[in-house]
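Just one chain follows, in the form predicted alone, and it is written as structure tokens.
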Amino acid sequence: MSKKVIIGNWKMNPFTSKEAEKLFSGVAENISDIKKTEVVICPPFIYLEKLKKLSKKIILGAQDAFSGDVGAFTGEVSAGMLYSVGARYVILGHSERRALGENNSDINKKIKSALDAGLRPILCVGESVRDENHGYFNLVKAQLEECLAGVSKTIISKVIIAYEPVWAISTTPDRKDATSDDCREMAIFIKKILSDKFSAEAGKIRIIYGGSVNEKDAGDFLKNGGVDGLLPGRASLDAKKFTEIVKICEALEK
């Protein structure tokens, strides 16, 4: 069985390469004796080149990529270029992503991208609100069969699923929190749908929970949740509190 991960996802910040130095060193030097987690930091992607530099330990990823490889695309940074200054993982499809008008269509794009370079691909699925007829359900299923669709067998082991609750990210108006129930139900709702797609091979496919987490329930998260890690957001940012989660799932893998 693969590791537990814990991803932690900068989004725009910091604000400059030596505060992102400084946190990224300050996560290095407290998980020396991290050996059953794996520790995931993506930051934005102007920093990465720098921060694989400063720990072996620490596996870099990024917060999107774009399809094509070279040509005419003002502004894009594709899988490949991605690869070569040292991500080795990439979040497609988070909410914030969607919400500027990407769809399922163009993340599956981006995510055979991602795998042809090299890179693993975090795909971010979930529901803005959860309505009484739990048509969330074929919401979060229409992202999962879209967003994968014509990706094989032999290589679906490499893509991590994330759940997030867009109605639990802490930048949503009105937010609530979401339980370990919660988590726990759409975990299980993922892996019949990864099954019925991938067959045996979506038992290798990791299943993480991303909706606001922090210190306080990672815990409950990871031993109630069914998920097999957490991609914290705002707590990644504070290098005690994303310590404190990795060190949380390395106890909780003794």
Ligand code: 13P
Contents of the next structure:
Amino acid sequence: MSKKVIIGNWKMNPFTSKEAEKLFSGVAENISDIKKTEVVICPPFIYLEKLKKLSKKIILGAQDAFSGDVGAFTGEVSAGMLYSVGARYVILGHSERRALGENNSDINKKIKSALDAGLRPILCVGESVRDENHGYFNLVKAQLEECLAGVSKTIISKVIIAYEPVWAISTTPDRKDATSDDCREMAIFIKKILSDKFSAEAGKIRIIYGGSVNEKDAGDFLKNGGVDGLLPGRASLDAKKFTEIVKICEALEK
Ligand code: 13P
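Just the form predicted alone so far, so send over the form predicted together with the ligand.
Shown next: the complete complex, the earlier chain at its head.
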């Protein structure tokens, strides 16, 4: 089985390249003895190349990638370009991008082109609200099926699924805390959908949790949430908190 993974999504932070280097180095200095946990940081595109030079241990990821290699797509950045500056992962289908108009079909194209370019997609799925009739399970099922349509069994193990209930994300107005029980229930459901689609290969797909996870509840989600890692946003902007989450993961019985 693959290592557990802690992925920091910096979103559109920090404001300057100097701050980015300081934050990144602050993490790098404190994780030199980490062996069992994969540590990934996803900064804004423009910091990737510089940060790449600061640590061999931290794996870099991007927060989006366009489908296609090169061409007349003003403002876009391709997966191949990101690979060439050192990214090895890419977050795709984050709810903040879906809110800007990205749909499952767009995400599906991006996943395929990321895989072609050698990037490992971190596919984000999750509902905005939990309705009483449990319709949110169907929504997550559709996100998985449509975003992963046509992805072959032979390469599916490269994909990570991040369950991010939008109602729990730190910037959602009137947000609520998700519990490790909420997480485990959804992780089991996601495993079932993946196993129906990819048979035995589904067992190699890591499922992680994001949604306001921090150094205080990381242990609970990792021990009781049925997941193989975490995707903190806000907590990843504090080197001490992020490192603490990594160390909690490292200390788990495997
Ligand atoms: P927060 O940890 O700030 O809630 O963000 C979660 C997230 O969106 C990670 O991708």
